[in-house]
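Read the single chain below, which is given as C-alpha cells and is the form predicted alone.
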Amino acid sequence: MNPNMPQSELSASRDFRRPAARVAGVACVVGIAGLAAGVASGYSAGWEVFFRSYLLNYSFVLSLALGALFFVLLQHLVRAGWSVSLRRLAEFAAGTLPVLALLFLPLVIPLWKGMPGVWMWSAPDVVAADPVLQAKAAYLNVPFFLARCAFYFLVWCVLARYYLHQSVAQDTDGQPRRTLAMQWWSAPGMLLYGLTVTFFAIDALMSLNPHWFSTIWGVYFFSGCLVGFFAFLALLVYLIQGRGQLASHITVEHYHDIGKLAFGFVVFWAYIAFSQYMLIWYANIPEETVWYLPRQGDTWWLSVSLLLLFGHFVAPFLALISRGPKRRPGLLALAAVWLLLMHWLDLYYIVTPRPSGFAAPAAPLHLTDLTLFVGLGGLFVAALVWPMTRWSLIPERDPRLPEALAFRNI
C-alpha cells in the first residue's frame, strides 16, 4: 500500500465494485437487446443498411477504447505523474479492445463467407466492372484485408492488456519494476500504435469509397478518437464522482487538464479537417472532390456539413476556451456530451453517405442507426465497468501516484 495514501481514501475506490456489477450487468442486457433490434430493423430495411449502421456505431466506441490506449501509452512514454489517478480508467477503457474485436465480426464474416458487406470493393461484380478497383485489387482484397485487420486487433489487444495487467499486479506487489517495464514499451507500442490505426482508418473507412484517398486520413480519425475519448472520460469521472468515488484522488485540477487536453484536440481535428478540405477544394480535381460532392450535393448532407463545423470546432472553441468551464466539473460534463454526439455525427458523416455512381442515396437517418448505437454502447459499457468489480479505481501502488495526488495547476 502506498503509505502517502490515507486508507479512507484507498478503500473508497474500491466501494465502487458492487455498483459497478450492477451496472456491468444491466448494460449488457441493455446491449444484447439493442443489438437484436438493430438485427431486426435491419432485416426489415436492408443488410446494407444494417451493416453501414454497424461500422458507424462500431467505430464510435472503437474510438473510444484507441483513445484510452493512446492516453495510456503517452502517459507512460512522457513518464507523466499528474495523470496516474486517472489512467485506470483509460486502462480499463483500452481494456475493452478484445471484446471490440469479437464485435468487429459481424462486418468480416460475410466478406470471408462471399457475402456482400459494407465495403463494394469485395463485391467480385463491382471490381470486375470498375477498372480502377482492379488496379488497387492487389491492396484490396478479401484475404490481405482480413489479415490486416486481425495484425490491428493483435496489436491493440496485446498492448492493452500488457498495461492493464502489469498496472493491477502491481497494486499488489508494488515493484517499480513494473513502471520501468511499462516506460520502455511505450515507445515501440506508440510506434506500432500510429501504423496501426492510421491504416485501419484507411482499410474500414476510407475504402468505403475506393476511388478515393487522402494522405491525411489517419490522422484524421486518429485526431476523433482522442477528441471522443477526452469527452468520454470527463464523462466517466463526473459519473463515477457522482456515486461518492474518487473525490479525493480526482480533483478540479485534473478536470481542468482534461478539459485542455479535449480543448488542444478539438482545435487539432478542425485543423486537420479543414487542411483536407481546403487542398481538395483548391485543386478541384475530380478524383478528389468525388467524397466531398454527395456531402454537400443536397440541404441534408450540406446542414450536416455546417453543423460540424461549428457544433464540433466553433461551440466547443468558444465554451473551452476559458479557465471556468474546465474547472466546473458539470459544465465540463456537458460540454463532454456534446462532443461525443459530434463526434458521432462525424463518423456518421464519414461512413453514412454512398459513393456517387455506385448505389442510390442512402436514407439520412434510420431506425438501425438509433438501435446498434443503444447495442454497441451498452456492449462498450458493460465491458469497460465490469473490471471495476475486481480491481481498484486508481493504480494503487504506482510510485508516481502521490505526484497525482498532491497535482495543482500553475
Contents of the next structure:
Amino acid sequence: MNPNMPQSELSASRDFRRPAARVAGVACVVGIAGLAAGVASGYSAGWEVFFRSYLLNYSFVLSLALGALFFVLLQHLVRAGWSVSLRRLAEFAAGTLPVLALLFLPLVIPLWKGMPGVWMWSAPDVVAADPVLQAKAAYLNVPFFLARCAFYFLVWCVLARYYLHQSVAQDTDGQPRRTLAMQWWSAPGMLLYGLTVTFFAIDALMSLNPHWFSTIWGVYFFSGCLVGFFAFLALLVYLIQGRGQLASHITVEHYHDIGKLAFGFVVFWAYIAFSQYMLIWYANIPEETVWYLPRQGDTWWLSVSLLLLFGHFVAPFLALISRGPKRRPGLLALAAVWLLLMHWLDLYYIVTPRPSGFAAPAAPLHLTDLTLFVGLGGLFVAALVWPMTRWSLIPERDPRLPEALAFRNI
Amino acid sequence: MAAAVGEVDNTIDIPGQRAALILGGHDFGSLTAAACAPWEAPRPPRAWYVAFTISVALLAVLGAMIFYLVFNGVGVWGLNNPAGWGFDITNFVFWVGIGHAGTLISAILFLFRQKWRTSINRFAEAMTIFAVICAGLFPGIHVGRIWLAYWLAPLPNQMGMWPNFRSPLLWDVFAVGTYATVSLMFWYVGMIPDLATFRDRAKTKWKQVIYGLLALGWTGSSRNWHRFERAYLILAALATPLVLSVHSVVSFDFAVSVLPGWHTSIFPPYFVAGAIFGGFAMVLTLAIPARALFGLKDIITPRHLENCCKILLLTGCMIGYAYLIEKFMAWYSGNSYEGFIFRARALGPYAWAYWTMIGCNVLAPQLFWFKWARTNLVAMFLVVMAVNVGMWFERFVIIVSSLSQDFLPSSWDIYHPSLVEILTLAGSFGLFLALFLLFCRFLPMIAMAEVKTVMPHADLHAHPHAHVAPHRAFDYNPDEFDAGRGGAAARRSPRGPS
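Instead of the form predicted alone shown above, give the structure for the form predicted in complex with its partner chain, please.
Now the complete complex, all chains and molecules, led by this one.
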C-alpha cells in the first residue's frame, strides 16, 4: 500500500456498511417474496412451467457469478494491474456461488425424488420409449448427473471462496505472497473452470433437448456469461459510485476498459452464435436443425431470434464501438442494462422452447418468468451485497493497487 | 544449467513491480545500435549463409515440383477418388495457421497493452506475411489448370461466369486476401519509423535512396508520430477481427460439409486457437536461433520466451479441449458415422498420425506447466518442434481420415502421398525460410521505435538513472505516485460523491 495515501481515502468504503446492510436486507426480503410469488404462480401454471422459469432465471444469476469468477481468475493469470480496484467487486459476485449452489437444489430435488423435473431424460418412461436416449443413458442418468453437478459446484465454491478469502486477508496483512499464491492457482483454476462450465452448460441447458448436440455449446454459454458479467460490473460500479463510494479508485479509465471488454465479448458472443447457427443451417442435417426449428417456427420465437440478432449484437456493437459512450458512465450503465436484458433474452431463448413434438404451454412467456426473476435476482443481490458490510470494496493492500489507481488509457 | 537462457533472470515476478523487458543496461542509443547491428554488419554470420543456401536449395526444389506438376497435372500427387484433398490443403491450412501469430502479437496484444510484444512483433509479423505467401501457393497450384486460377476471383467477364458465392472456397479467397493485405499494411506502416532509422544510418548512396523511399519522408516530428499512432491503432482494430475470421473461414471449408469429423460447430474457434498455437510455436522456432545469431538476447529476453511458452500452454489446452469435446459429442450425439470416424482416427489406418498429433499438440506443451521448461532453451525448442509437427499432422488427420473413409465402405481408399507432394512441402519451407532470412538481413528485425516506448527512459517521470535498477517498473513506480497524487485526484471519476 502506498504509505502516503490517507487511510480514510482507501477505507472510504467503511461508510458504506450501513447502506449496504440495508440494500442486502431489502433485496433478501424482495427475493423471498419473489420466490413465494413464483411458487404461487407456478402452482397455477403447472410445475413444468415453474421449473423452466426457475432454470431460466437461475441460469441468469449463475452466469453473472461464473463470469465474475472468470474475471477474477483471469486478472491473476495475466497479473493485471489496471483492474485491481475492480477486482473485489468481482470477488463478491463470484462469492455468491455457495448461495447459488443452495438455490440449485430446488431443480435437482425432484430428480432425487424420482419426480419428473425440467430435464425429460430423467423420466424413465420417456427413456423407455426412446432408443436415442437409451444410447445416452450412460451419461444422461440421474445419479451421474447429480454427481457431476456436485463436482461443478464444489469446484466453483472452492475457487470463489479461496480468491475472496485470500484477497480480504491481504487487506489485513498486506502479504505479497498471497498475490503469488493466487496467481499460482489461477492457471489450474482456469483449466477446471473451463471444463466445469462447459459440462454444466451441456448438462443443464443443452440436455433440455436431449437429442440435440453441438460441440460449441460450452463456449456459447461462456460467451454469454461474460457479456452478462461485464454489463453487470459496469452497472454495479455505477450504482456504488452513485452512493459516493470508490470515487477516486474507479475512474472513467476503468469504465472505458469495462466498456471495451463488454464490447469485445458482445462480438465474441455473436461470433460463437453465428458459427453455431451458420454451420447448422448450411449443413441442414435434421438431427441438428431440430434445435432451431421451434426457435424460428412461429412469429413469437422468430421475433425473439431477430431481437437477439439486433439487440444482442447489432445495437450494442454500434453503441459501444466508439470511445465516447464507454467513457460516459451514465451511457455505459444504460447500455449495461440493455445488455443484461438481452443476456436474459438469450437464456430465455435457450431454456423456454420445448423440443419439437412436445406440448408447449399456452403462452410462451409466463408470469413465473418475472416473479422468479425478482426472486432469484433479489437473493443474488443480497448475497452479493452482504459481504460489503464486512469487507472493503477494494483490495486495499494489493501490491498492484497503485497501478490501478494511476491507470490511464492511451 | 548449460542451456540457461540468459544471465539476468527477468522471469521472476515481484507483485507490485514490473520486470525489466530490456536487459543489458541499454539506453536508446545503444538499443538502436544493437537492433541495427545485423543490418550494419559488413556480412551476415556464417550460419546465415549456411541456412540461406539450404533454404534456396529447397526453394529450387519447390520450383521444380511446381513445374513438374503444371506440366503433368495433379495426377503426380497421390490423391485418389475419396481423398481429393491431401498434402495440398493440409499445407495450406498449416501455413495459414502459422500466419496467425504475427497479427495476434501485433494487433491483439497491442490492444491488450501487453508491452512485451514489442520485442517480437516485427519479425512475427514478417513471419506472418511469409507464411501467408506459402499458404496462398497451395490452393493456387491444387486447382489443376493453374493458368485459370484467376477464376477464383469474381472478375467480370464476357462469359458471365461467376464463382459460387455460397462456397466456402470462395470465402477463403476473400478471407486470406483481406488478411494478407491488412497484415502487409500493418507490417509496413509499423516499420516506417525504423526504416527511417535505417535511412539515417545508411552509409551508401543506394541504401540511402532505397530506405529513403521506403521511409516515406518520415521526419520524426510530433505530427508524424501523432498520425502514425492513430494509423497504427486503427490498423490494429481492423486486424483483430481478421485474426479470428481467417481461420474461422478456413474451418468453414470443412465444417459446412456433412462429412463426419468435418462438420462440427466448434470448428471455428478451435481452428483459431490451433492457428495461434502453431503460429507461436513457429515464432519461438525462429526467435530462439535468431536472438543468438544476431546478438539480440538483451531485447528478446527470457521473459519474452517464457510468455510465448505460456501462450503455447494455453492454446495447447484449448485444442486439447476441442479434441475432448469433439470426441465426447461423437459419442453423445449417438450418430454412428461420427462415432466411427473418431474410432477410426484413433485405431484405424491413420492412427499413427492421430497419436503423433495428440502427443505433440496436447501432451508435449504440458511440460510448460513447469517453469524450468519455460526457461530452458533445449526443452523449449524440443516442445515447439513437436508442436510444429503436431499441428501439421492435425490438419492431415482432419482432412485425410475423414475423406478416405466416408459413408460407403466400397468407396474407401487410403491416401499415400507421392514423393512430389513430400518435396513440395519441404520446398515450401525453403520459400518461407529464404524470405525470412532475407528479412533478417535487410529490414529492421526489431521494432526499435516501439521497444523504446517500453524502456524506463520513455517514462517521463523516471528517475535519471532508472535504467541501472533491473527491477525498475516500466510503467509505474509506487514512489512516484506520492508526487503525482494531486494528478490522481484531478482524474477523479466524473461521478464523484454526490
